[in-house]
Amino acid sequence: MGSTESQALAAVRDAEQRAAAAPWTVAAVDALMALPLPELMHRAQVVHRANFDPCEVEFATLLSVKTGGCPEDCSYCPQAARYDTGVEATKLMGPDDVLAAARAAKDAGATRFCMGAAWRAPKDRDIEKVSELVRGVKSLGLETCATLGMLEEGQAQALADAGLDYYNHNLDTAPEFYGQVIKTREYQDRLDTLGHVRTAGVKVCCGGIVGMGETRRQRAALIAQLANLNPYPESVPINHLVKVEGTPLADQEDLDPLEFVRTIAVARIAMPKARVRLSAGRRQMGEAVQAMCFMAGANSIFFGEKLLTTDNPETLDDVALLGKLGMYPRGRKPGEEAASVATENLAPAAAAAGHSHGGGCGCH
C-alpha cells in the first residue's frame, strides 16, 4: 500500500473517530484547509467512497411558500423587509399550489422536497398550516424539509408528528463573523432551535454562507461547530454567497472559487456520513467548479431553475453535467436518465400564483 493510500485510509479513521467522540478543534480543520489541494482532494474522496456512492447525487427542490417581508437584517439576504432588493412580501401559498409545485419535483427527478418561509418565527397558527403541507407532500412519496425560522418545541413536535423528515436552520458562519453579519437574532437562538429539533425526533439540514467577507479560520471555525454538534447535522448545505442589489454584501469581494471547493472537502472530512449539497452560488460557479464540489465530497444539490429568490443552473444543465461527469441521480441506475427532465416540469402552478420557487441562501 502506497504512502498516500496510507495517510487517506488514516484520514478515515480519523474522521470517523472524530465523529464518534473527539471534537474536531479550529486548528484542526483549518490545518485540513491549508492542505496542498491533490492532497486534500483524495482525502476527502476517500471519505467520500467509504460513506457513499461517489457517482450519486440527491437532487432537492425548494420552494418558497412565503416569500419577503422578514424582519431580520441578515446582510445577504433579499427577503429582509429592511431592505430594497424588489422582494414582495406574500403570504403563505394554499396546500394546492404547493402539492402541484411538489408533484412537478418528483416528475423532475427530486426525492426531497424543502419548503421555506421568511419568517423570524412561526406562530402556532403558521405551524399547524404547514403541518398540512408536510402530510401533503409525504403522501406523494418524497422527503420533507422545512425552514421556518426559529421554534420553541412544542412548535417542533408538531412538525415531526405531521411526518417532517428535515428541519433547515442554518449557522450561517462562524460564532466570532457571526454579528458582522446579523444583528437581529444570536447565535445561541439558532442553537437552541436545532437543539428543539433533535429532541422532536426530525432530522437536521444545518450549513453555512461562504463569502461574506470571513477569513479562511473562519470557515474553517464554521465547519468545526457543525462538526461538533451532537450528533453533526445529517445534511450540510454549503452555500457561496450571492450578491443581491440593495442587501448590504451586494458589493462584497468574490470568494476565490478554490477556497469554496475546499470548504467542500473539509466539510466532507469533518462529516463523513453527511448529504453535503452544493446550494446556492451554483450558477456563478461554472461546471468546472462543480465538478470539483463532487470529486471533494459534495453529493446533494437543489435540483430547479429558482433558488427562495435567485436564479438557480437550468434543469438541463443540471442533466448535462451529471450525464458529462458520469453521475447520475440518488434512487436511479447508473446511466437512467432522470425522469421527465423538461424545464417546464419544474415550473409549478405556484409560479403563476406570484411565489418563487427553489431555495438556497438558506435565509433561516
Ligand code: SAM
The other form holds:
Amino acid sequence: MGSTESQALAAVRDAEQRAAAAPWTVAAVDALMALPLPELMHRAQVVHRANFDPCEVEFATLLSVKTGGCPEDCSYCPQAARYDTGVEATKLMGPDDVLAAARAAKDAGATRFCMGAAWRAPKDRDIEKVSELVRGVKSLGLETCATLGMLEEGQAQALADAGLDYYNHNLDTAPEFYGQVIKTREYQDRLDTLGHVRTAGVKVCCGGIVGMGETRRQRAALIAQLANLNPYPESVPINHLVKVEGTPLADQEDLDPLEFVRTIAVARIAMPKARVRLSAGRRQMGEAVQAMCFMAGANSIFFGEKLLTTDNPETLDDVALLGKLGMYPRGRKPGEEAASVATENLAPAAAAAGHSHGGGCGCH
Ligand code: SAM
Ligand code: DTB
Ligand code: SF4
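Give me the form predicted together with ligand SAM now, not the form predicted on its own.
First the chain shown before, then all remaining chains and molecules of the complex.
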C-alpha cells in the first residue's frame, strides 16, 4: 500500500473514531473546510468509498402535500404567508392524488418519497391524515419520509406506527446565525423535535441551507451541530438557497460554488455513513458544480421536476448527467438485476435526452 493511500486510510479511521467517540469542534470542521481543495476532495472520497459505492445515487422525490400559508417567518421560504411570493395556500391533499404522484415517482426510479407540509406544527388530526398517506405510500414499496414542522412526542410515535421511515427536520444553519434567519421558533425547538423523532424510532433526515449570508465558520458550525447529534442523522440534505422573489433573502449575494462543494465534502467526512443529499438549488448550479458535489461525497438527490414550490432540474437532464458521469441510481448497478424498479422506464428518457453510449451507466 502506498504511503498516500495509507495516510488516507488513517484519516478515515481518524474521522470514524472522532464520530464515534468525541464531539466535532467547530474549529476542527473549519480546519477541514480550509484544506486545499484537492486534499479535501481526496479525504472526502476516501471516506465515501469506505462506506458507499461512489457511483451510486439515491433518488428521492418530493411532493408538497400542503402548500403555503405558513405562519412562520423563515427568511428563505416562499411558503411563509407573510411574504408576497405568489405561492397560493392549499389544503392537505387527499390519498388518491398523493398515491398517484407516488406511483409516478416510483415508475420514474425514485426509491424514497418525501411529503412536505407548510405547517409550523401539525395538529393531531393532521397527523391522522398524514399517517394514512404514509401507509399508502409505503404499501407501494417506497421508503417514506415526511416533513411537517415541529412534532410532539406522541405525534412522532403515531407516524412511526404508520410505518414512517424518515422524518425531515432541518437545523438549517449555525446556532449563531439562526436568529438572523428565523425568529418565530428557536434552535432548541428543532433539537427537541429531532429528539422526539429519534425516541419514536424514526430515522432522522436533517441538514441545512448554505448561501444565506453565513460565514464559512458558520457553515462549519452547522456541520458540527449535525455531526454531534448522537447518533448523527441517517440522511443529511444540504440545500443551496433558492432565492425566491418576495422573500427577505431574494437578493442575497451569490455564494462561491466551491464553498458549497467544500460544505458537501466536510459533511461527508464528518458523517461518514450518512446519505448526503445534494438538495435544493441544483437547477441553478449547473452540471460541473453538481458533478463536483458527487465527487465530494453527495450520494442522494431530489429527482423530479419540482421541489416543493420551486423548480428542480428536468428529469431527462438528470438522467443525462448521471449517464455522462457513469453514475447510476441506487439499486441499479449496471450488469446486476434491478433491485426493485423497472429499469426500462429510464432508458427512453435517456435516449430522448441524447444520452447514448456503450451502456456503462445505469440508465440503460
Ligand atoms: N414546514 C416544515 C418545516 O419548516 O420544518 C417543512 C417544510 S420546509 C419547506 C423544509 C425545508 O426546506 C426547510 O427547513 C429548508 O431547509 C428548506 N427550504 C425551504 N425553502 C428553501 C429555499 N428557498 N432554498 C433552499 N431550501 C429551502
Ligand atoms: C430539504 O432539506 N429540502 C427540501 C425538503 N427538505 C423538504 C425542500 C426544499 C425546498 C426548496 C424551496 C421550495 O421548492 O419551496
Ligand atoms: Fe413554514 Fe417550513 Fe417554510 Fe418555515 S420553512 S416558513 S416552517 S413552510
